[in-house]
Amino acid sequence: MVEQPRVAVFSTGGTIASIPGAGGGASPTLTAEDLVRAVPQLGEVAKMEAVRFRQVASPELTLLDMIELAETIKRAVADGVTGAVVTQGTDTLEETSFALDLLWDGEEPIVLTGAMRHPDLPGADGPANLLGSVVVAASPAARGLGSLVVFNDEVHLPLFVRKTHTTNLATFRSPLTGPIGWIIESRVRIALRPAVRHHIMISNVGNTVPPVALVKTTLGDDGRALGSISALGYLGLVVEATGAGHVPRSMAEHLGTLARKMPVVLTSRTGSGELLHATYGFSGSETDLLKRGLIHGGMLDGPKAKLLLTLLLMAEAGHETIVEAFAAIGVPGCGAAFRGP
C-alpha cells in the first residue's frame, strides 16, 4: 500500500476562517483544525496536519510574517511534510504567496488558497479551495513549482496572478499567461512550468522592515509628494506610472534627484504588460526615466515591485545587484535565475 503523503496547513485568519460575530459582522475565527475538520475529503488526499500561524485579517500580515511562515515551513518540511497549504485573506494574498515564492527554494510546494465567501454564506468556496489546495500540494506533479495560488480550481504562479474583482469567484488571474495548470476530478494538471526560479537569502532578520514608498502617478500629477519621500525616512521608492512607463514632465525631476539617494523601481499602474525601455523620448518618458537613473521593472506592478525591492533591502544588496535582480524576476524566462544576493 502507498504511504499518503503529508501535508500541513498553516491558517492565517481571513475569510475563509472568518464567521459573523454578535455584531453581525464576519472576523476571522476560526483555526487550521476547524478548517481541516469541515473538509473530510482531505483525509483521503493526504494525512493532514493542522498548524494555527495567524489569526488575522490579510491586510494585518507582513514580510515579517512570511519570512516567519517560510522557516516555520522549512521546519515542516525537514520533519517530514511534502507539502504545505496556506489559508489566508485574499485582499493581499497574490503579495504574500509572491514574497513566499521569493524566501522559498525547496522543492515542496507551499499552495495559497482563501475565499470570497465566509463559511456562513450560501454557495461557500473555502471548503473546495481547500479540499484542491491540498490535491496541488500532495502532487508530485507540483514538486519544484515554488510557492503557488490554488482558486477556483485553478494553477496561478505568484509573478503573475492578480485578484481582479472585489467579489467575484473567479477573481485570482494571470492576465499575462493564464493559469499554468488546473484540477480535475480530483487530478492536477500542470501544463505549464516556469523558465527559472528566483531566491532571495535573508541571513539577519530584525525586528523592522525597510520602508519602501509606493506612488501612483496620475492625470495632471505635479509631483509635490516626492519632495517628502526622503524626510519621511524611506529607504526606496517604487513609482507606478501611466502606461508603459510614462509620467507628467513635472515629476521627471523629482524622480531623477530621487534616484541619485535611493533605488527607484519602474513600474506601469496598468497591472498588466511590460515597460518598454527606449520607444518614446520626451521628458517624463521611460527612456528619460532610465536615463535619471531609475530601475526598470519590467512586468512587475507596484505592490510586487515593492516587496521585490524590500527584500533586497533586507538582504542588504547593493544597487547593481538590485538592478539585476528586476532585470532577471521582472522579465520571467529572459535568462538565468536570480539566486543572490
Ligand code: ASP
Given for the second form:
Amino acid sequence: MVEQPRVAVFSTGGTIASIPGAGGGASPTLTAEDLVRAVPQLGEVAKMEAVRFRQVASPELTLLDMIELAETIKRAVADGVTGAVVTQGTDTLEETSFALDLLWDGEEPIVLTGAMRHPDLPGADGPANLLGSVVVAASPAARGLGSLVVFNDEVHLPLFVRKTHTTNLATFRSPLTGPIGWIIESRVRIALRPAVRHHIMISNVGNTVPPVALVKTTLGDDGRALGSISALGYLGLVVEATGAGHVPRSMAEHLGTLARKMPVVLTSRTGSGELLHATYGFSGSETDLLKRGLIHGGMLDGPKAKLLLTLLLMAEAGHETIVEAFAAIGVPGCGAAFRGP
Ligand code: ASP
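Having seen the form predicted alone, could you now give me the structure of the form predicted in complex with ligand ASP?
Next comes the full complex, this chain leading.
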C-alpha cells in the first residue's frame, strides 16, 4: 500500500473557525482539530495532523506571528510533514501568504485558506476550501511552489493575489495573471509555474517590527500628513500614488524630503499593473518622484510593498539592497531570484 502524504493544518482563527457566541456575533472559536474533524474526506487525501497556532481575527495577526509560524512549519517538515495548510481570516490573507512565501525556502508547499461564510451559515465555504487546500498541500505538483492561496477551487500565487470583494465567495483574484491552477474532482491542476522564487532570511528576530507607514494619495492631497512621518518614529514609508505613479506637486516635495531620511517606496493605488518609469515629466510624475529618490515598487500594491520593506528592514538591508529587492520581486520576470540580504 502506498503511504499517504502527511499534511499538517495550522489554525489561526478567522471566519473559517468562527461561530456565533452569546452576543450574537461570530468570533474565532474552533481549533484545527475541530476543522479537520468536520471534513472526513480529508482522511482519503492525507494523513492529517492538526495544530492550533493562534485563535484570532486576521487583522490581529502580525509579521512576528508569521516568522514564528514559518519556524513551526519548518520543525513539522523536519519531522516528516510533506505539506502544510494554514487556516486564517481572509482579511489579511494576501499579506500573510506573501510574508510566508518570502520566509519559506523549503520544497514543501504551504497553502493558506479561509472562508467567507462561517460554519453556521448556509453555503459555508470553509470545508470545501480546507479540502481543496489539503489536496494541494498533499500533491507532488505543488512542491517547490512556495506558499499558495487556495480558495473557491482556485490556486493563486501570493505575489499576485488580492481580496477583491467584501463578501463574495470568489473574493480572491489575481488581477494581473489569474490563478495558476485549479481543483477538479479532488485533484489539483497546476497550469503555470513562477519563473523564480524569492527568499528573505530573517535571523536574530527581536520582539519589534520596524514601523513602516502606508499613505494613500487622493485628489488634492497637499501631503501635510507626511510632515509627521519622521516624528512618529516610522523608519520607512510606502506611498500609494494615483495611476501609474503620480502625486500632487506639494506631496512630491514632502516625499522628496522624506526619501533623504528613509526608504520611500512608490506604488499605485489602482490595484493592478506596473508603475511607469519614464513616461511623464510633470512635477509629481513618476520620473520626478524617482529623481527625488523614491524606490520603484514595480507591480506590488501598498500592503505588499509595506510588508516587503518591513522584512528588508528587519533583515537590516541597506538602501541598495532594498532597491535591488523591489526590482527583483516587484517586477516579476525581470530578473534573477532575490536571495539576500
Ligand atoms: N472576515 C474575516 C474572515 O474572513 C475576518 C478575519 O479576517 O479574521 O475571516
